[in-house]
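Shown next as structure tokens: one chain only, the form predicted alone.
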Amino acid sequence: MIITIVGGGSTFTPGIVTSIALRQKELGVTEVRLFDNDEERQSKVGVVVDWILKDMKSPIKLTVTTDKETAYKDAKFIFAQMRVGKYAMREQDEKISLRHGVVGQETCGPGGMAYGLRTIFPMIEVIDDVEKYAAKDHWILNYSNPAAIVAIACHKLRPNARIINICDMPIAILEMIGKCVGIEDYESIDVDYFGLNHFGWFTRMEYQGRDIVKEIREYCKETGIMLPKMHIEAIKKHMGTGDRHANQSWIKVWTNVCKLMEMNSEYVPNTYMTYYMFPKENVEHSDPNYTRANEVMDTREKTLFEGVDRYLATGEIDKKVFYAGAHGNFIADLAVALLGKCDRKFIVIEPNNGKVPNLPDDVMIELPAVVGVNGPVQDNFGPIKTFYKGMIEQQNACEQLLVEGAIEGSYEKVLHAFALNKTVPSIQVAKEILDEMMEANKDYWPELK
């Protein structure tokens, strides 16, 4: 049984392969293939992956390739995690937005829309190539961001594709909350959740009879930040936390989550809601000359590739050079569930089709789902209140228009999408950002007229 990782040169690849290897028996996996169009970058990541498999004494065969047929031939699972334009383009997305006084973030606001326009058609190409070469009962599990926009495009252009669009942020939030309230097996927290990707709310969290929503609210009142005390102490001492969601650029996010909960007595928001609800404050807190993209390039990216060079020179490797955790575990566990070997629920992105009855059927809704061999079956949620409905409808209109603009090559529709985004203050600012981003992305975006 073959698993192919699209975007094999990602710094997340070693962690994903670790999670696969830990579940080798449940998955029955015999081969992992790394596939990327950047051969040099992927070959270096492949060195780390090869070391991991040997260190774990795993029987899994490793193949590293830039050839589509070699990558997809007879594959059962395709884990997609593309970053079209790499971090250099993410840096442009974030800095162009901030130059115009608008949130500069990877998946939210104009940055997310720019990233989406780069990713839509490469993702469709993956679907078509997988359909051509992979096993007939294949599943594409897609991490490629921005997941909401990619999910809409896939549903519009390839409605019959065997693809499940996912995001690890909800499970990462539960992991962080678990650390705050003393729960190690955070995956056992039973939740209700609804929204769009990076745009949703937990309505219930329970663990062995405990009301975790109540506990995390009390914790936020005490600390003012939704980070565990060990991380808070490390940050005070200017030390690393070892958690990719608890470094310098995330501190304001976790603080704003607590502030947002003070203003909303009902639900626990996805962390990304803070960019939409506090856009002015986020811009004021941001350094337009050094964004999250720069931080990642100077930390996770630099650490991994310097670690590879050190290993090639000395034969010694530090396991801290690669990230392993919820990100890899979530996608690997989902694959186990699709084989009928796991009874966990997973939060996934699927067409609404009445599950939230006062939202349109074609909204790509993010809800908990039971996952089995026939794919995910999302829970019915019921009608949502006016505030959340209005927020979701505005964001969905923005994302739907962006996809339509990409498909039709319509400058006006993309402009209207930018203007609709809650982080953008006016259509004039939307136009200024769009025009600058068109020039920066001329090698990646579809032509807009």
Second form
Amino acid sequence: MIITIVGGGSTFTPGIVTSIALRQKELGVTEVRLFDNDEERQSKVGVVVDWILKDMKSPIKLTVTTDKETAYKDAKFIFAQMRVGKYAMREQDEKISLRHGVVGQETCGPGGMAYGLRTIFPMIEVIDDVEKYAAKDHWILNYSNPAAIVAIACHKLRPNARIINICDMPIAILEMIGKCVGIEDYESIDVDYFGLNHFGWFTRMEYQGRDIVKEIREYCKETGIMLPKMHIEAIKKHMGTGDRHANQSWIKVWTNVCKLMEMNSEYVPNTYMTYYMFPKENVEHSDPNYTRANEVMDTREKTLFEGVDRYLATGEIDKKVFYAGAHGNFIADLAVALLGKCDRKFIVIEPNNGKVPNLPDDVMIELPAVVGVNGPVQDNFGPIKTFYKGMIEQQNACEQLLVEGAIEGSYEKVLHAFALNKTVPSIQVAKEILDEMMEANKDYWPELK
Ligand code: NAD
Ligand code: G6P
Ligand code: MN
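Could you drop in the structure for the form predicted in complex with 6-O-phosphono-alpha-D-glucopyranose (G6P)? We only have the form predicted alone so far.
The complete assembly is shown below, putting the previous chain first.
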């Protein structure tokens, strides 16, 4: 049984492979293949992955390749996590937006839309290559961002693809909340959730008879931040915690989510809602010359690749050079569930088709799902209230129009998509950002006329 990781050179690959190796028996996995179009980057990550498998005394064979057929032949699972344009383009996405006074973020606002225009067609290429070479009953589990836009494009262009689009933010939020209120097995928190990707709300969280929505609301009121006490202490002392969520950009997000809860008394918003609800404050607290891309390059990426170089020079490795945890566990557990061996629910992104009856069928909705060998079956959520419906309809229109614009090569549709985004104040600003981004992305975007 073969699992192929697309974007094998990703900073998250070591963690994902750790999670796979920990579940080797349940998955019945015999081989992990890394596939990337950046040979040099991937071969370095491959060194760490090889070390991890040996350290865990894992029987899993490792193959590192840039050849599609070698990558996909007979694979059962394809875990996709490409960053098209890499951190260099993420930096552009964030900085161009900020230069125009607009939120500069990886998946939200104009940055997310630029990233979407880069990723749609490479993702379709992955689907087609996988279809050609992989096992007939394969599953593509896709983390490649922006997952909301990618999900729409895949559904429009390859409606029968065996792809499940996923995000680790809901589970990461539960992990963080678990740490705040003293729950270790955060995966057992029973939830209701609805939204688009990076645009949703928890409506219920229960754990052994405890109302966790109420508890986290009280915790936020007391501390002003949805981070556990150990992080708060470390932040006060200007110390790192080793957790990326304690970096400056994320501190802002975990603080704003508490502010947002004060104004949204019934649900717990996904942290990404803060970009849409506090765009002005977010811009004011961003450094246009040092964005999240810079933070990531200076922390997660640097630590990993320096760790590889040190290992190659000295034969010694520190496990802290890579992150392993909820992100890898989520995708590996989802694969276990698709083999019919895990009863837990998973929040995934699928076509709505009436589950939220007052939203259109083709909305790519994020909801909890029961997952078995035939794929995910999302819960029927029921109708949503006017505020959330209005928010989702606007964001969905923006993302659908962006995908239509990409497929048709229509400048005007893409412009209207930019103008529809809640982070963008006017169509004039939308146009200025779009024109600058079009120039910066000329090697990546489809031609827009
Ligand atoms: P990274 O840049 O370290 O890794 C991405 C890798 O993708 C790079 O090695 C790059 O060479 C490769 N790549 C780019 N285009 C490719 C192509 N066409 N074919 C094959 N490989 C290609 O980035 P990262 O920070 O580790 O993140 C990896 C991806 O995972 C990003 O898309 C990120 O947004 C996504 N991500 C998603 C979630 C989620 O919740 N959905 C969570 C974390 C990360
Ligand atoms: C969360 C989100 C991902 C996003 C990531 C960014 O995990 O769910 O979709 O890619 O954060 O994290 P970073 O550390 O790269 O800013
Ligand atoms: Mn995500």
